[in-house]
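Given as structure tokens, the chain that follows is alone and in the form predicted alone.
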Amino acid sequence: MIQLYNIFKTYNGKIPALNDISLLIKEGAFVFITGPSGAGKSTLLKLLYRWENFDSGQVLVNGMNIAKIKYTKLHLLRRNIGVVFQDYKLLPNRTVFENVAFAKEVVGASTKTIRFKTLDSLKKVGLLDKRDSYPLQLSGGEQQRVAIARAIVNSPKILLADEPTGNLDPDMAMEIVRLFQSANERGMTVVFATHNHDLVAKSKYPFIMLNRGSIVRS
């Protein structure tokens, strides 16, 4: 599903962000990546979804050698992927609905499919009562249980985690942590990148542990 061969990736041509990254990710895997802030957690993901590139080495995912695909082409990559982020990153001006439905909207789906599948994924996270709310009206657990909703709505099949517990309590980031479980068992294959020890503690799951760029345990 995610394989990473020898990668090495710099900022500026001098500032070291991966340093020799290899791994495997298996489809249907549930995976951390943990470290300090500044290990490259956030880079490496980016790199999966090629918004970012590498200076060398090889990133396979769903079988596509992503240093080969056009940027014309891209969209046949990330039509598989979806990204939540830390910071939400959800219209202000749009409902919750309408964020969620934006994603079907991007790919053409028919009016009617749109209806349904925003209203599943929000029941999906608990938002079903929440679809006519607006962003700023809703709590920060709750702003990222919509990016979740807008992040599962196309049924991705790799789904990617950049630190989406930064800003929340404990206990909201452990309700956060179990749908992403929930979506891993309905078969996404998930990786969450996070420096909360105690979730990845918590959990059942493997994890790849980053310093300086550099995998130190897994």
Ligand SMILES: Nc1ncnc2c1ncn2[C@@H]1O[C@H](COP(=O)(O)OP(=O)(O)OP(=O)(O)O)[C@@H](O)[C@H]1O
Second form
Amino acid sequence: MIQLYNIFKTYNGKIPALNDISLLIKEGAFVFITGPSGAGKSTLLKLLYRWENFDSGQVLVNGMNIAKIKYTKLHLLRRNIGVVFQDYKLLPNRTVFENVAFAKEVVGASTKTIRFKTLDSLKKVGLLDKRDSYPLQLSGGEQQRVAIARAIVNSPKILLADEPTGNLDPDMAMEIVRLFQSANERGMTVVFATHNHDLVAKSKYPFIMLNRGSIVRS
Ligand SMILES: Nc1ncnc2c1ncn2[C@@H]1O[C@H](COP(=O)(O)OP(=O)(O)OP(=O)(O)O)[C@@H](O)[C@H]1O
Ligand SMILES: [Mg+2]
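What's the form predicted together with the ligand like, now that we've got the form predicted alone?
Next comes the full complex, this chain leading.
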């Protein structure tokens, strides 16, 4: 569950990026965050895994008051959150398998678990056969599917996606939405930021629309 209460955020004290945002996203929900460029979508997601701080208000993630988490305990928040970005952020000199396995290694899993979970994640995104390829040998859609496999390999409770289809054609974009949908059906809470209204309109999920840091529709 994600709860925001009266969140205000400015970057270097200028115009607010988030202006009195309150919202509740229930466990197991799938929600789109929409709105034009500069609306505050990325900022909102970054608050949730404490990539950015906020000026006032309260954010609870799975019941944790995230502003109170000590720096040395941030991994406890972040291991419950998988994040997917527009530009994939894969390691170019590592294979598909290694890119996904790495996320499992950093949480200290055994070699056997790493292998099992990595292959399982790659299977879920339909990329088992590409496990020995390097990211740059893949299409954009395939690279994004690797990024999704990496985001789900630790079975996080929450999956955040920041414009994950921004570089993809419409068919591939829908395919990516379907993968998030499957993750959601397996129990993950999904928060999917996109300015692509088509994608939102074609899906059955609710949306929260931001404009200039405020919720204008939900
Ligand atoms: N690191 C930063 N430093 C200063 N200002 C920032 C920073 N990041 C975002 N902003 C500003 O905060 C506001 C919200 O930006 P944000 O990136 O959250 O919007 P967005 O809805 O994700 O836009 P887009 O659709 O273009 O990705 C914008 O006015 C932006 O210029
Ligand atoms: Mg953004």
